[in-house]
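The data below hold one chain only, encoded as structure tokens and taken in the form predicted alone.
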Amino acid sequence: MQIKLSSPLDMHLHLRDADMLKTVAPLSSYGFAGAIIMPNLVPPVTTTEALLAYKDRILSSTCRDKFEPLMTLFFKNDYSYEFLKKAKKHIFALKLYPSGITTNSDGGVSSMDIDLLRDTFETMSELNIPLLVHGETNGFVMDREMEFGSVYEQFASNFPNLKIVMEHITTAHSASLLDKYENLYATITLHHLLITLDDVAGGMLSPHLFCKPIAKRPEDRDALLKLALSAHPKVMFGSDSAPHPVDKKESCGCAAGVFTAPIALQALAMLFEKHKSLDKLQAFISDNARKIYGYKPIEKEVILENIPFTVPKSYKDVVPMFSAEKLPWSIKSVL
């Protein structure tokens, strides 16, 4: 049995930089036609010059694969109208991080006060620049995303012409907001469709499944599965694949992030087949994102076949999800 996927897209991807970039970029560019690249480097990507230089480094690391990095700027309150107007032709979106909430986010927004954000949001609305949001507060770790729900509602209701993407949603509450506001959309990761907090910390601690937002309850996972497996038109795949070297994961102060780039398509095929929803995979992996963003990707055809694939134990010093395990699907060819 084979599955043909047309121009798969990863709408939330971390590629890091330097040697890590060279290791992980080809693992996404091989099977995906494009990806939205997160800007939380050190220092974060906040200028057009830094963005274009980073894009060049990405393209030089992708082994000449047909792949388009969709670049983002790290959200700042003080971007001028003139700056964003000039930058628009180079950027796909702006990514908002609450300050200190996740990896390399210390320079993020410290207040979600609408009045403080109004000028930038109105400029983005006028210029049709989407807003991507890591939606968590600094509250109790299991409640952070749910607590941020009221912020999403304020953003959506006060700026109805601003396209807002709730990134890597993990709760049933976030899922419920999609049908409440016309301008709210969401990405969903592979790992949040598969795991709960029990898989991370219910027995022996599994550091390679630790991420932010943290995996939640079974009922939250079920709500995400319902959206993805039905190819709800307002959700799209975003891996949030977040590589860290093994010494940063298997250590005190474990870094947050699950590395799924090299196994995402194979594992999604496994998941959708299990739930008898393979006919919805194309929409979740590409078609919905095209419609939501009005984006035409590079033409790329990926053929998956149900022949077992043994996941490498590591890719250099980065351990993937399903490390050393067998998945029932493999990539046969990329055209």
Ligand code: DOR
The other form holds:
Amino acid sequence: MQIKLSSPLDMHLHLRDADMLKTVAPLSSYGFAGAIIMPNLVPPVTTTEALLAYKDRILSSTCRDKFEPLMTLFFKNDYSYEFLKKAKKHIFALKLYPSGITTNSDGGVSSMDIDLLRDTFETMSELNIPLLVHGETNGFVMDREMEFGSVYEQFASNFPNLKIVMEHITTAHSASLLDKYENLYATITLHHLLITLDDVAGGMLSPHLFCKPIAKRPEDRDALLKLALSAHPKVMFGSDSAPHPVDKKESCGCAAGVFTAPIALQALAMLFEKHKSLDKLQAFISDNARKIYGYKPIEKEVILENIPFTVPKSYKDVVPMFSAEKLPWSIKSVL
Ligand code: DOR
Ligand code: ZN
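Let me have the form predicted together with the ligand next, following on from the form predicted alone.
First the chain shown before, then all remaining chains and molecules of the complex.
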């Protein structure tokens, strides 16, 4: 059997820089037509010059493929109207991190007080620049996303013309917000559709499944599955593939992030097939994102076939999800 996917999109991707970029970028650009690139480099991407230079480095690492990097700026509250107006043609969205909440987010926002954020949010609304949010508080780790829910609600209700994407949602509560606010959307990762906290820490600790937000309860995963498998029109695939070198994962003080880029399409086919929902995969992997963002991707046709794919143990020094395991689907061709 074969599955044809037209212009798969990854609406949340970490590509890093330098050697790591050269290792991981081609693994995304092979099967995906485009991806939203996260700006949490060190230092974060906060200027048009840095963004364009980073985009060039991405394009040189992906030059063998048809692939469009959709660039984001690291959200700062002091971007002026003039700056954003000029930068707009180069940026796809702004990514807001609460300060210190995850990898390289120290320069993020320290208060979610909407009076402090108002000017920037109004500018973004007027210029039609989407706001992508890592929605966690610094509370108890299992409750962080749920606690952030009221912030999402305030953002969405006070700025109805601002397109807000709840990135990598992990809870049934976040899922429930989608139908409450017209301007709220979400990305869902592959790993949060597959695992719960049990897979991370229920037996032997699995550092390669440790990420932020941490995987939650079975009922949360079920709520995410329901959205993805029905291709709810307000959700999109965003892998949050976040590579770290093996010595930063298998170490005391494990870095957060699951590396899924090279196995995402194959594993999604496995998951959607298991749930008899293959007919919904195209919407989840591309069509919903096109509609939500009003974006027309580069044309690319990916054929998957049900011939087993043995996942490499590692890609240079990065260990992927399903390392050394067999997945039932492989990529047959990309045109
Ligand atoms: O697990 C994560 N890793 N979550 C994030 O939000 C950031 C990412 C990274 O950049 O490593
Ligand atoms: Zn991320």
